[in-house]
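There is one chain below, alone, in structure tokens, taken in the form predicted together with a further copy of the same chain.
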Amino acid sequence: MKATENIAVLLIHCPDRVGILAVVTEFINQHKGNILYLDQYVNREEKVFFMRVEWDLTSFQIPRDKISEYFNTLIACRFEMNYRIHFSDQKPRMAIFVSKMSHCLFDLLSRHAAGEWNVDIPLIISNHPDMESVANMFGIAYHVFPITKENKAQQELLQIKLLEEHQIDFCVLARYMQVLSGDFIAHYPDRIINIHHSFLPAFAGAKPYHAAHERGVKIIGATSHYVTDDLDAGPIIEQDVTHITHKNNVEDLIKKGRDLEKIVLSRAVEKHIDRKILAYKNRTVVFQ
């Protein structure tokens, strides 16, 4: 989904009923929309219908700024739908939070610099000055907010102010070693993506590689998830693992883990940018 294309993305969830899929695809087809991708899923236990559809707007007969209104009136109300509509030329704006480690930051910025993602990155926020040189390499503004127990609430307010000034849509915690407060999180529900360096729910909290080594596991992992009030317990977006052996010490785990972390985080960010994720009851539906 490139910014130069003229595409709409519709994400829906609602109580499952007969005919929803037919009604939605007809809405698009009869007004001359050309469906490019469609993925739907029905959670039969909870009787909930989920859908993501992407269509070309070139010949679509409903004016773009009326689509949401028409869809709401004609369909969404009838089916008690929760829905969001996005357009490909609305580039989301993303802020990166980082502390002292560069591997995730480099991976995110490299993909952005290579033009892989339809996203703007106006700024990077850190609690340490260490990563400023990396930000400079990529020409992105770097803001340091040192955090202490005393100033945390105040600093978070300043961070939020900065994010709002830059109209940030979502935040990516690229190994940001601070726990965000509930107040902060409430500003960006399902819009803060974290990478945790374990296969959650194992080894939540601090020093997961040390804990993994201590426990003697034979795999290590990384988990990207939306941040919620419960530490490391938000909706999981993506996970991956790699095998280790008894020969690997903690430093080996940290090193092997870096590759996992950056890939797992970047995959999650990409899906968020492409509006492929729907968080629902602390789980995610990740469309194809």
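The model shown is predicted, which means the values in this text are computed figures rather than measured ones. The term rigid core refers to the most C-alpha atoms you can superpose between the two forms while keeping them within 1.5 Å. Positions refer to the first chain, counted from 1. What changes on going to the form predicted alone:
Remark: with the core as the superposition reference, the CA shift of V250 between these two forms reaches 2 Å or more.
Show the form predicted alone, please, because up to now only the form predicted together with a further copy of the same chain has appeared in this conversation.
One chain, no partners, no other molecules: that is all that follows.
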């Protein structure tokens, strides 16, 4: 979606019942909204209904600041819905966290600079000064918070304060080599996106590509997910793999792995920006 478009996006999940699709579309049609996209899914095991719908607001008869109130009163309460309404001209604000590796950071900033994403990036946060030159290249403020075991809690409080000052909507960990505390995560539930090699837990540790090479793997992968208190086990957004042969050495695996990491992370970020993800329990519904 472009910021210049006049579009509303509605995301819903609720107990599955007959007639939900009909009443939601009727609500939009009845008030002169033009539906541009609609997708829905039912989890039959848990009997939960999920839906995403976009509609053009140009001729919509309900003022946009009243849409949520009307929808809640007329439909959401009746069907016990959890819902969110977004507007295309409300550009999300994203903060990037990085340590010493540049591949994911460069990819995110290049896509933003190329105008691929409807998002603002006011700042980059790091526990090291190494990537400041990259931030300067793209004209983005770079903030260093050195982290030790002794100062971690205090530094996280300062980071949260900075994020709040800049009205950050969500955070992206572009190979940020620090484990966020539960207190930090609680400020951004389902709004912190991480990337890691998908060897976990089979190839955990500091040298996963070395371990994979020794085992003779035939594929390697990367996984992007929302961060939760359960380390590297939050709801998965995006995954991909690439093939490996006996001819590939450790350096080949690292290069291929990093290429995957930046692609998978950027796909996840794009889906979040476009409001195409519904997190439910420890899983996601990712709409196309």
